[in-house]
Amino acid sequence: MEKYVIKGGSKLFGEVTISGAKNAVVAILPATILADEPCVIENIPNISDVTITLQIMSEMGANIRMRNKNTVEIDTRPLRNMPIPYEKAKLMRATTYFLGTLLGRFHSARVSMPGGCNLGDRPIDQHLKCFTALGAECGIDGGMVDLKADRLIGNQIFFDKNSVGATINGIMAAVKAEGLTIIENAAKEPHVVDLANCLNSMGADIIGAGTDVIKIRGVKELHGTTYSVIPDQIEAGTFMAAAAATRGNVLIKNVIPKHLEPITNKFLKIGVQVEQYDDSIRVIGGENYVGTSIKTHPHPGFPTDMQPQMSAVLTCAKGASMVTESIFDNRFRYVDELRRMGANISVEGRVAVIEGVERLKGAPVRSTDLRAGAALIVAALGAEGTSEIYDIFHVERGYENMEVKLRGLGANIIKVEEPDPVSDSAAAKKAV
């Protein structure tokens, strides 16, 4: 097993470039099944979960070529409708995306109920109650989404609560459909807003991606595109919290500062310096941070998926600071881990309190989920001492090339093969 092995306490300087976003590039890279011409995709990351999508493609019959190490062009004419495992659907979330789009292009689409990291229930009814809406049958069987149609006829569609997931399902599975269909209550994520400009520019119709209501009207057909997928807010953030939490001065380039806005005020809040530019922002860290309050909400809300990041830099911030998280259920998994580096922080049900201490110390930790592992790397970069980082597979779902692009700032970190201590030592216990 692999763990990262971080010596805290330098500050990062210099510049840091972003790279795609993870949760636009698992979906648009799907939806080039919709496409009837090759299609070429730009500013992907070099993530588990890309390798993953284009590993499930390649083996339904798409043509894969990596025309660069962040360019791949597909050609999904020759894809069958196979369905999709277990073994695979396990690794990560968006294998969801798979129903949408096998189900616009060849009206049936069969794949396992998808895994990705552990937060709590994420049910698919509301990508079920939009299928359904556009005239498909669906069914759960051993684990396996069954969805049939005969036609694909558009509809208006509620949701009954905000989902980014069956927002982009929904948009997939009927931009082929005949006629209008009208999403209501949709989400305004920024890789919702990017996903429905790729497929625009393959011929879609779809207007309204960012705003509550999402019009598409169906084509028969849609060609090939060359498109680049946005940054990453999210590693932009993160790059962010580690500046932070070092009392570093970092240029993080290739950024959309307005995707950033909610992150940034809250930055702001406690006493970082941020200076935003076109296409860049610099944070400059401060040596006394103050306690906030965040809740987490979609967009354009402060982002789940950054609140155990800033919650590490709140670690160390005078006074106490709360954070509600409103969108998963097992979001704090990673306060245990925080708590071995010194934190001090209680939890009840979806609320953690943080009271500041003045330096976190190095310890032996276990990523439990992608945006924890992201967490732990970004306290132990400000604590005293040095930090084991275990089951960073998680971070390497999301991240491309952390620990490269750390140690370009000046961090001292380091990617080390390793036994696993708590395996190691079940077995020790199963001998005797």
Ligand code: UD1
The other form holds:
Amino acid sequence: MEKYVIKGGSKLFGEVTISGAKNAVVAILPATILADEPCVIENIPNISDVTITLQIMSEMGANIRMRNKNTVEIDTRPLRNMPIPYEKAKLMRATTYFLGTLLGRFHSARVSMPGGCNLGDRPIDQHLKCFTALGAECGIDGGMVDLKADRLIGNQIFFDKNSVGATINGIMAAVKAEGLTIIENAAKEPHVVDLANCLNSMGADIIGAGTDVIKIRGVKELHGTTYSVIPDQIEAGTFMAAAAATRGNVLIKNVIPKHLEPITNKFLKIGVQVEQYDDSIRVIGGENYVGTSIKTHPHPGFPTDMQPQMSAVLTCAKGASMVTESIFDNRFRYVDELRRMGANISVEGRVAVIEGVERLKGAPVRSTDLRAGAALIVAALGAEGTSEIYDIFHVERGYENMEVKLRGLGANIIKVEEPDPVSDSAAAKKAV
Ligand code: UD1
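Can you now output the form predicted in complex with this ligand? The one shown was the form predicted on its own.
All chains and molecules follow, beginning with the one already shown.
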């Protein structure tokens, strides 16, 4: 077990380069299963969700070769259709994408119900609705989702809930189906568009990604591609928050400023300066911020994945802020940890009210999920004194070399090995 030790108070200065988008790459890698030739995927982030995805594909028989640490060559022609067990699926939500892609290629799939961040209820009914509409029989047996179809035939699907995962799975399952599939009330997130662009570069016929209605005309074959994953919107937003919380001045490179607009607008509103360039942004912190209201929404609204990091900045903004979470019902688990650092936050259901304090104080805290961990890092960087952040495996699921990048900006952060209390006590008992 490892933890971060952060001595707060250093203003972040310099330049940082953003890695490829986690939420895009965890869809794009399984999508190569649909290709009839090898694919090269560039700008993949070196994070544990990618390691797990590639491991699953390798165990299924794909030939995987890293050309360098951010480029992978994948030949899925030898891949066999195998069940994906709970041990793998519990590690990340995106194992659900194997449902769509295996169904699309083999017309059957068996994948354990997914894990991922504990953000409250995360059903997959919309995914199943889509597979059923395309002609698959869906069942759940012993915690495994079973899909089987004689033929996949295009259909019109209206999502009752705007879902990134169901939209991506729908695209994957429909791309080689017979005829036209129309997905209505589709998710518009940048990673949905990136997946569609990648599949189109393999010869798919997908139009409308990035709007409410996506039309997919099935094709018989998909060829290989060389495709570069978009930069990570949320990693960029997290560095914006870190620059703001430390009152620093940071040039954030390899970003798509348009994807950051909902985040940028909130930072501007509280008094952070943001300068936009073609593929970079500069964030200049101020001495005093003012509280604001935030409500999370599907893209192009304020992303739920930035809600905790933004709240961390608001803990020291003047006056009251109101943060409303409209996507997930349990996304304030980090609040208790911020309170340990002196934040004044009350939570009622899906609304958090933050009364700004002068300064947070370092404390031992625990990451409860990926973005919660990121929020605690932001808070600790701006706090007075030293914080220890436990359970950082959550953070490493989605951030490439977080502490190295932060150190490059002047942060006082190290990663240290933390003895496992369970094995330690077992060892102590044995010794007695
Ligand atoms: C994806 C992102 C995650 C982000 C979330 C919302 C990936 C790998 N993960 O998660 O980082 O926080 O989008 O932007 O891209 N829902 C249903 N039924 C379904 C599916 C979803 O009711 O079948 C609900 C969920 O409970 C949630 C909402 O729809 O309330 C949005 O979830 P969804 O967009 O599906 O999130 P994920 O794809 O799991």
